[in-house]
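The data below hold one chain only, encoded as structure tokens and taken in the form predicted on its own.
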Amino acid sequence: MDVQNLSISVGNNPIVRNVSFSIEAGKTLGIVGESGCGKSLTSLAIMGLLEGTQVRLTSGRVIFEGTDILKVSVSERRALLGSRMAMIFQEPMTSLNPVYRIGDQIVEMILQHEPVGRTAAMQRAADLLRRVRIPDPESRLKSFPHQLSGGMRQRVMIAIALASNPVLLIADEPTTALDVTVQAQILDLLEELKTESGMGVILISHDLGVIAQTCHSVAVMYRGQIVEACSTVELFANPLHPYTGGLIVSIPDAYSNVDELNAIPGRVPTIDERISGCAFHPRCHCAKDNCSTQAPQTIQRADHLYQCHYPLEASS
């Protein structure tokens, strides 16, 4: 997939601006940033889930397997979603229908995209639960969502996403609200499934620890823009944007004896706040006078992109 200059607005307020990135088969791209930076909205736009809302795409292309999926008909996109592209949402309890059994919800997905009968679809649903390491899958097919733990529900969401063997999986905060042990299990499962199938994965997270563990490359978003993008190794070894540096130093260190954790001051601006120049300058310790009047251009050094007048290496 190749996303080119994607922009999204609510009314006259731009909320995602000229976002571009690409993802290859068998690779994982991490999109990271605080809540309100536009990560989930970008993924919803890619999946075509903003239609019928006040949110609209104002420009951009999403090239998937050679086709701009923003220009295909609704029926063509519907056939594509779930079969070639799939998404895992943030909170499985609100994504799963509480009044339908797990098996029925997986079977619905299979019947939507594959020419099989209900009996064969139910058998495939059991195989999918087994694939995502849910014990006694035949019995779990009869369970309702509230009868499963958070980790089990997330595994069910992964099973639904994998029902038609997609080549691209978008995982939007797949470990939110899970304890550390279950979080590690879900991440290991996604990595294992990616290796087995060769699919590409877009992992959206606010947790840089998760990103470091799972992703080949990273795009850092702030207020609807990608402010830095490079390989994961390069990002942690040589962050250039002050926002990225702030996120990294905010990661708690379990082995340090500190009284107060590091944090980026201030908050992400709301969509109706007007900020001239660099959007991050009110919170940036590197900011100078021109940061409040001139928006930085995108600068590329080898495979490292960033938007900043005074990158960290120059300000240190």
Contents of the next structure:
Amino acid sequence: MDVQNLSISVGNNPIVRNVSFSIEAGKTLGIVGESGCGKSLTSLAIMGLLEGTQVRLTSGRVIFEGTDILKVSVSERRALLGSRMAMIFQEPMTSLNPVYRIGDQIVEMILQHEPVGRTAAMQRAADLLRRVRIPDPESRLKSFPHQLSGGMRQRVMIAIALASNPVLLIADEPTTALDVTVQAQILDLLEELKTESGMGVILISHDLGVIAQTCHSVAVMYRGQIVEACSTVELFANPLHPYTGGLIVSIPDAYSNVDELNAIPGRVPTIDERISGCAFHPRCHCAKDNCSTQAPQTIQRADHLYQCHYPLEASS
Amino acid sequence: MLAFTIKRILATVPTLIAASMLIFLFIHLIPGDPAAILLGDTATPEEIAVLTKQMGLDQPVYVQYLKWLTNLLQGDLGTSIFFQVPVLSVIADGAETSGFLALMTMIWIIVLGIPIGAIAATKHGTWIDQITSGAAMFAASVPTFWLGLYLILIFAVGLGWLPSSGYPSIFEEGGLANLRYLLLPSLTLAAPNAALIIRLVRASMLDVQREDYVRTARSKGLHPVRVAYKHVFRNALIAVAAAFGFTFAALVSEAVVTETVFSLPGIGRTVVQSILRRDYPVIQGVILVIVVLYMVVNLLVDLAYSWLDPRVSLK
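I would like to compare: after the form predicted on its own, may I see the structure of the form predicted in complex with its partner chain?
Whole complex next, starting from this chain.
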């Protein structure tokens, strides 16, 4: 999948501007950024789930398997959802319909995209639950969502997403609502399933730790723009954007004894605040005069993209 | 579910006893002597005293209550002071009219309320939504007697399509076609309640539409109609089921007015007339029947609730 210059607005407020990235089969792309930076909107836009909201796609192309899926008809688009690309969400507790059994919710996905009978679909659903490591899948099919824990529900969501063997999985903060041990299990599971099926994964997170563990490459978003993108190894070894630098420094280190955690000063500006020049300059320790007047262009240095007038140097 | 139902039925016993006491006490608080009313203006105090004694009304209220309760447990609701026939047969006389009226009203409420509410929600913000919501607001605000009179004026007097009043039994000449007598009354009775259901279905569907699991359903690539029906509507129905219990209570009081406006020989009109005649046994009997019906309806609502929402467990 290739996303080119995607822009999204609410009313006249641009929220996501000129976001471009690409993702290959079998690879994981991490999108990282603080809450409200536009990561989730970007993924919902790719899935075409913004219908019926105030949010509008203003420009851009999303090339998926050779076609621009933003240009195809609504029904062609719908046929892709679930079958070729699937999504799991941040809130496993509320993402399953409380009034239907787990089995029926998985089967609904299978029957939507494949000409199989109900019994065969139910059998497939049990296999899927086994694949996502849910014990005793046959009896779990008959459970209602409220009878499962958060981690279990997220596994069910993953089972639904994988039902029709998608080639792209978008995981929007899949572990944020779960406690830490369950987080690790879910991430391991995603990693395994990706290796097994060879699908591409877009992992959205605000947690650089999660990204470091699972992703091949990373795009760092700040206020609706990708401010830095490169391979994960390169990002941690050699961050160029001061925002990325700040994020990495603010990861608590278990081995050093500190009284105060490192943090980026200030907060993410709200969407209706207008900031001239570089959006990050009010919070940036490297900002100079022209940062407040002149928006930085995207600069490419080898495979490393960044938007900054005064990038952190490799040595620092 | 069976255990729950039995338990719920047993739990209604204390409620019924409390209700019967309240009914009895409040009715005896109403000023006016049934003996005097029965005998008319020309009766002498002696005649009234004799009749009062005959009817047992000279005894203390608690004695009268215990007597009534004992008879009640034997299935005897007493004898109407005015008609001089058993209360049960007075109620049975009105039951056909009121029963069919209630049934037709419920059908209108469901047939009009639920689909229109669902359409308004799926067409949220369009002119369809505005027109239906406006009409629902109007129907909910118009008093029952006013709407009834206007329906008579338009469809009975003006267009002459439907009868304006009365209701011959379906067992008499005319058969089931006699139900047309109940068309206007049931519409009158249904209007404010259907309006309530329209608003409720619309509001809860719009609420559910924002739920995460609806987004999940859309991400499966389901057709929007299927999403609206299987995921949004199904969950919105849970809130609507709860409202049906209240709707029944509203129906009972509005039925009294409607039966009076359309001169229907139903239980509602019987109550009004019995109050005017101080016919205590009839009033007590009818109110008790209404209380029992109300409890049955609420039990059904609870059962429907557990059927609609698996998170509700019946214990």
